[in-house]
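One chain is shown next in C-alpha cells, namely the form predicted alone.
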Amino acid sequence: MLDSEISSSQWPSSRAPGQAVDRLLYASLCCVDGPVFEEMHRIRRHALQRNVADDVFVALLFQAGWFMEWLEGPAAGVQAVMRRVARDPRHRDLRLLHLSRGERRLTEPWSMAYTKEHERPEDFARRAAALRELRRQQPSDPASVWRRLSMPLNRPGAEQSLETDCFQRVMVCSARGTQSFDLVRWLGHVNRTRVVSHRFAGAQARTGDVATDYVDLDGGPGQVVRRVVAMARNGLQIGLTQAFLPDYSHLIVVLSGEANSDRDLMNILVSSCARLAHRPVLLGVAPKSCGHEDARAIASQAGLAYLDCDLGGSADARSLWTVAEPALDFSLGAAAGGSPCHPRQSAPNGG
C-alpha cells in the first residue's frame, strides 16, 4: 500500500482527542547516505503500513545531523515501533528525551519535518541533554519538548521564556499568493532578526511538502517574546501543525478578495481546528473593499472567534502587520486558550 492510498477512514479510531496514549520522544543519529528528506519519504511509505497496524501516530524530524521522533499510541504499539528503531540502520545513539502517558496531540500517523537549520550536530546533542535534565525535574507534555529542540528561540537572554513556553505564538495564512511568508521576512528584517526555514509533509501524499518560516520578536519591556509562523495553507492539514494549533493565542488570516480561495481558507481552518479544545482566535485581514461577511459566518459557523481587520490601502507586509499588531494584544486571545502568555490587553483595530 503506498502513502498516497491512504485514506483517513483507514487510521485507527483511538485519534479520538481526550483519549490517554503513550507518548515518547527520542533522539538518534542519523546515519543516512544521500538526501535526507528523500528518505524521510520512503520511509514514510513503509511507517504508513505498520503504524497504522500498531495504532501509532508518528512525527519525524531532521535537524542538525540528528533525527528526532514523536510517538502516540497504546504502549504495545509504541514498543514495537521503538523495537523497529533499534534495528534500522539508518539510526544510531538513540537517547530517549520524553516518556508520559496523556492525551494524543497529533492528528495523522505520520508528518515530518526537516530544518536547514545551520546547527553542528554536537550542540544539538548538547541542547538535547540539558532538555532531558530539566524536564527530570520539570514534567512536561511531548509538545513543550518537540518545540525547544526543533523551534529553539532565537531572541537573546529568551531562555527562560522558552523553559516556561512563556511566550506568544501567531501563525499567519494567506488566501492566495506568498504575502504570509512575506510578512515574515520582512519582520526578520526590520527587526534585525534570523528568519528560521523548515519543510513539512504529512501522512497524505496529495497535500504535498510545505513551507514554513518562522521569526521571533522582542515584546518591549516588561511583554513576552512575540513568535510570528507564516504557514501555507495546506500544511494547516498536516497532522503536526494540527498538534501545535492550540498553543497559538491568534492565527491571521489574510484574505484576497476573491470568494473561491478565502472560503477555501477559512474551511480548511475550519476542518483543522474542529478536533482542538482550546483554538487560535481568528484574525482576518482584508480590504474594506472585500468585506468579512463570509468569513465570519463560516468562523461563527463553526464556534470560531473572528475578528475584522480592515486594510486602508496596500496589502504589503507593513501595511498587514499595523492592522493586525494591535490587535494581537486583545484579550480574546486568552479566552482562547492558546499561548499560555499573552502581552497587554487592548482594544483591536478595526474589530
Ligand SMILES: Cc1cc2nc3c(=O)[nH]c(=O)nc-3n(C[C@H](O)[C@H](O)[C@H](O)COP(=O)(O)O)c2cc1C
Second form
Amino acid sequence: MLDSEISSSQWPSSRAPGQAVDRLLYASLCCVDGPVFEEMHRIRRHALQRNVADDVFVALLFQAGWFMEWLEGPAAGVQAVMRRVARDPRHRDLRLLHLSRGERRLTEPWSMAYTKEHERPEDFARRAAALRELRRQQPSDPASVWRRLSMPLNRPGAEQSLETDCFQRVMVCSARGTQSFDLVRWLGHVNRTRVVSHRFAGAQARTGDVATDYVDLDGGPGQVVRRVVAMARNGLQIGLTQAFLPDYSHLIVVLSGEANSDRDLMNILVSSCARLAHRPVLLGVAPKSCGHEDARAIASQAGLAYLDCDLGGSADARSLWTVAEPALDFSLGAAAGGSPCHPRQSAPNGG
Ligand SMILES: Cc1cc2nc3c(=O)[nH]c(=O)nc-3n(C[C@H](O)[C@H](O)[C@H](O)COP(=O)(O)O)c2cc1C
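Let's compare: the form predicted alone is above, so bring in the form predicted together with the named molecule.
In what comes next, the whole complex appears, and the chain from above leads the way.
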C-alpha cells in the first residue's frame, strides 16, 4: 500500500443507507501550469487523508480548463474541505453549482476524471451558468449536474437542450480484451457519431488510471437517445462509476469462456452493485460453447437479474451488438427502475 493510500476499512462508517448528507458541486478555473492530471494525482495524495478525517467523499473533474468538484458528507466536513480548497492558488473564480441534502452517491473518499474534450473554457462556463439558472426552476441532484456538464449529450442540437438528462444508459464491460471499447468504437463508426473518452482514477492507487468511452445513439423520432458506455474492468471499482450505476438500465457483460476471467468480472459487478437500491439488468453475452451457468449463479446469489444472449460464431462488435441490442428494449420492472428513462419500445438496427 502506498503512503498516501488508505485501506477501505479505514473509510468512514457513517454511511448508513438513507442518511442525509450535504451535497455540493462547484466549478473553478484551473491555474495549473503543466500536466493537469499529474497535479490532480498530487492533490489526491493529500486530499485522501484529509477527506477521510472529515467523512467527506469527493469527485474531481478537469475539463476545458475548469475544475469541477462534487463533495458529499456532513455539513461540517463539507465546509472544512471548502475552506481548504478556497484558498488554494491552483484555481480561482469558484462558482457554486449545486447544494442540497440527500443520500450519498459517491462510494469512496476520492475519484477523479479528466477529459480531453476540445471544448473552449468560455463554452464550459456558459453551460455551467445555464445549469445554475435551470436549478432555480427545477430541483436536480448532484449526479445529474455532473453528468450534464462532464458528459453532455453528444447529439445535434443537444447543447441547446441542457435540460435533457433523459436517455437510456447502457454499460459494456468485457471479461478479457477490449471488446467493450471495440463495440463503442464500431457503434460510433457505423452511426457516424463521435466517441467521447474520459480517463479517471479512484481512491485506491492499485486500481490505476482507467479509460471509459461513450457514444450516443439517436433513437429516431419519438425515441430516447441510447448512450453506450465502454468501461474498463478496474473502472467498476471507482466511486464515480458506482455513483452512476443506478442510472443504467443494463450492463452488458461480455464473457470470454475463460472461467476465471468471467468469474472475476461477475464478482466485481456484483460487489459494485451490492449497495444499490436500483440495480441494472445484467445482459450476459457469451460464445455458445461457454454457457451462462456460473455467471447466472453469481448474479442470482446477489439478487441481480441476468438475461443470457448467445453469440453464434464470431465475437466481433457487429455480432455482439446484433445479439445484445434487442434485449436492451426490455425493462424488467423494478430491476431497471433506477434508470430515469425507460428503455425504448422499439429500436432501429444499430449496425
Ligand atoms: C481543484 C482542487 C480540489 C481540491 N480538493 C481537495 C479535497 O477534496 N480535499 C482536500 O483536503 N484538499 C483538496 N484540495 C487541496 C486543498 O486546496 C489544499 O491545498 C490542501 O487541502 C492543503 O490544505 P492544508 O494546507 O490545510 O493542509 C484541492 C485543491 C484543488 C485545486
